[in-house]
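Below sits a lone chain in structure tokens, taken as the form predicted alone.
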Amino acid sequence: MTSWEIFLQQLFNGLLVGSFYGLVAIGYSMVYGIIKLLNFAHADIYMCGAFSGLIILGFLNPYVGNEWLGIIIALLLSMVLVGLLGVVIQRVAYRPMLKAPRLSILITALAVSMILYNTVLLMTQGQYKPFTTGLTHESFYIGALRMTETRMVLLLAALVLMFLLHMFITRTMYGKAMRAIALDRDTCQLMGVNVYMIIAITFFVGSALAAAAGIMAGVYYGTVHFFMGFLIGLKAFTAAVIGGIGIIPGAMLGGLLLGLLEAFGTQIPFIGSSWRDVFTFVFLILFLIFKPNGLLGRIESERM
């Protein structure tokens, strides 16, 4: 392959994987922006989304098949179910802790994470489960770019979900309420905004997008397992920090940038795929030294 062909191929690969990171990173940023919580259970929500999609797709297979129609239906149903799971977790575990010290709610998030992945561990006996679909993986070329139908559709779907979220945040009353609460929750409550309902909607949307990313990853990689959220959770959190934690466009941008960084990092001599993660986190350290608030972040001062 020529240098130009390698560049195009890695550009596409980076955007695809980065779109997964971006979808998960959005959930981190949304929750942090609203209640200043680093929701470490979010990575396990992503894992639950992958398994719920696998179960639903298996149930639908005799009726609609396991190709695109079945995958789309499974994705939509999983987004709703896992979104509701996020709301339940928020109501049971986080809402009673909103006025507690931040360390307390952070420990609660870690506890929720352990409950989720240990539950799935017991249910699956720790085994990798094949995410079987009827999709073909025949490749074709667009100019010098080699791709498959599956990868192209997954990238387009992720970008569409990001665009729909952007429209929801910027054009709807609930999105405006989210942005207002992120600025000043107490004032919004005094002005009659139902803060708890908006927080629940935030968890629903963030969890639904994480579920969508989980199903897309299952389709892309072909397997799912109980610990699949750990590494992507770290990377999605990294993407949120790079973009500016609490800023949704920053999470999208950070996810895509991180995916591109990984893809092109594998082409650097002496790094390759085995050192890809090391390269990524070294970049994060250097990036935060020079721009600690992220690409779109802003310096905030605490009010006394």
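Positions refer to the first chain, counted from 1. Take the two forms, superpose them, and find the largest set of C-alpha atoms that agree within 1.5 Å; that set is the rigid core. Remember, it's a predicted structure, so these values are computed and weren't measured experimentally. What changes on going to the form predicted together with its partner chain:
With the core superposed, residue 288 shows a C-alpha displacement of at least 2 Å between the two forms.
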Second form
Amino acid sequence: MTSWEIFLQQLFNGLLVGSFYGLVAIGYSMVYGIIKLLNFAHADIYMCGAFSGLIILGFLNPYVGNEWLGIIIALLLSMVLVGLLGVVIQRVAYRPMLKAPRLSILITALAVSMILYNTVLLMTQGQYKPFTTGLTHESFYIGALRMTETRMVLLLAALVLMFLLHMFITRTMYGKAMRAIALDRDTCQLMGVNVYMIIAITFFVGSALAAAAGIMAGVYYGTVHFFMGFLIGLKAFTAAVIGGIGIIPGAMLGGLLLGLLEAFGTQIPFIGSSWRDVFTFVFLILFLIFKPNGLLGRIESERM
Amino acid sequence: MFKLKSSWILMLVLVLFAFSLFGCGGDSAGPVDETPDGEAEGEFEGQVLFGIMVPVTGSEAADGIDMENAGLLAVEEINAAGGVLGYEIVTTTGDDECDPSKATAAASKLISEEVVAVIGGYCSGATLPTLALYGDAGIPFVIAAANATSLIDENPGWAFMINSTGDAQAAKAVEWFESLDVDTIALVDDGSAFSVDLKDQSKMQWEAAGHSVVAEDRVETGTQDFSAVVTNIMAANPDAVYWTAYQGLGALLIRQLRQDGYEGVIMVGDGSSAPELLDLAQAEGEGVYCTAPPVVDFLPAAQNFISGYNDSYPREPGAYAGLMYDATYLLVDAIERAGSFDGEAIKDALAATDGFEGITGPVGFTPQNTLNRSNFVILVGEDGRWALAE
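Same protein, different condition: the form predicted alone was shown, now please give the form predicted together with its partner chain.
Whole complex next, starting from this chain.
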């Protein structure tokens, strides 16, 4: 491959992986924005999404001939199911803690993460599971860029989901309520906003997007396992910080940027692919030191 | 009102979701087998006691039980054919649990029961401390599976390894690449000691054979995205890629290489020789080669063994059962050549073994008591299953 081809390929790889990061990062950012919680269980929600998609697809496969149709149905169903799982977690584990000190709810989030992770570990006996879709990987070229149908559809789907979310946040009453609660929960309550319902909706949307990312990763990589959420969770968190945690367009931007940074960072001589994670988390630290509010964050004195 | 109702519905959904997840739990461990009674009637001159040392409990119990079964099956067959030197073979099992301290205790138990010889040895780490014990007691030990090179240095001369050591795998890989006219290769590991060792061995032997390694890379465990590694490999454009670690990540690497349009040879090491690799790699697993231990399924000479094993035990023989079966027959062969049950005589007969035909191939020993050939086989993925490539 020439360096131009490598550049294009890495650009696309970076965008695709970055869009996965972005979809997961949105969930971190939304939840942080509305209840100031770093939801550690979010990475496990992503993993649960992938498994639920796998199971639903397993049921659908005998009935649905067209591969993409099956994937889309599994995607939508899993988004709903896992979104509800997110709401249940919020109801059971987080809502009773909303008035408690911030550290308590953080520890609860860790506990939820452990529960989800270990449940799937036990159910799958720690085995890798094939995510069979029946899709072929026939490739074609766009200029010098080698492309498969799967990759193209996945990138488009991620961008469409991000766009729909943006519309939801900016153009609906619920989105407006979310933004209002992020600014001042108590006042919203006084104004008659059903705060708990809006928080539940936030968890639903965030978890559904993570589930979508999980299924897309399953389709793309072809393998799912209980541990798949761990690293992407950390990276999505990094993406959320880069974009400015609590700011939704920031999470999308941060995800895409982090994907590109990784793709090109590993091409720098002497860094290499085995240093990719070091590279990523060095960026996290740099951002936390020099731009703690992220790219799109405003400096606010009262964010406690 | 709304809150109460919704929380109940959500609980219900959670329960349903949990049930749906149970669907993928699936394959639990097979049933544990019983020891068959192979008691022959009276025509023997007496009994001779063999020790079997394998892990029959603990993390490696699956392979250990397969090996014990294979040893018992061989003993049963030998007794049915008249025993050894007219004596009936009886066995006693020492469970090493794949743990060095348990292995020492198991070895002491076998020695105190005055076994004539010991067969077994699965985990290298657990086998290692027992070598000196058997050596001091003057008991010959045929090691069926354990194959770390460290065993060679610690061997006081009483142990015989019938499985190839680690460097033999690299030798087999080099041999197969050369037969495919490969000149440049890329080596990929996952950072585990085992995979790095195989990678280093392969690199050394490949370069010694006059070829070049154009890329060496390492995947991160815990991630699914190997695009950086794949791009590096594509840029170096090697004739072949050799993956030296385990199947979970190996399948991801294979899929991403093929999806990115890599058309060269892909080979994986014995850590990826489980059938799961091909399940996970799906269509992209077709044509992938594997350097594997001599799995009986693919050995023409082992078909009788497999049917005999399936008749006696409700499970498939694992990767090392064939070697254990050979170890038992080899020991009996050596005793008959020695003409006595004296430890020293059996040891000398074992060392002098030449052209013993086991189901996993011919057995002979180097001066270090290791197998004098590579017993690795090359498998190839065909229709989602491993098949013998040679």
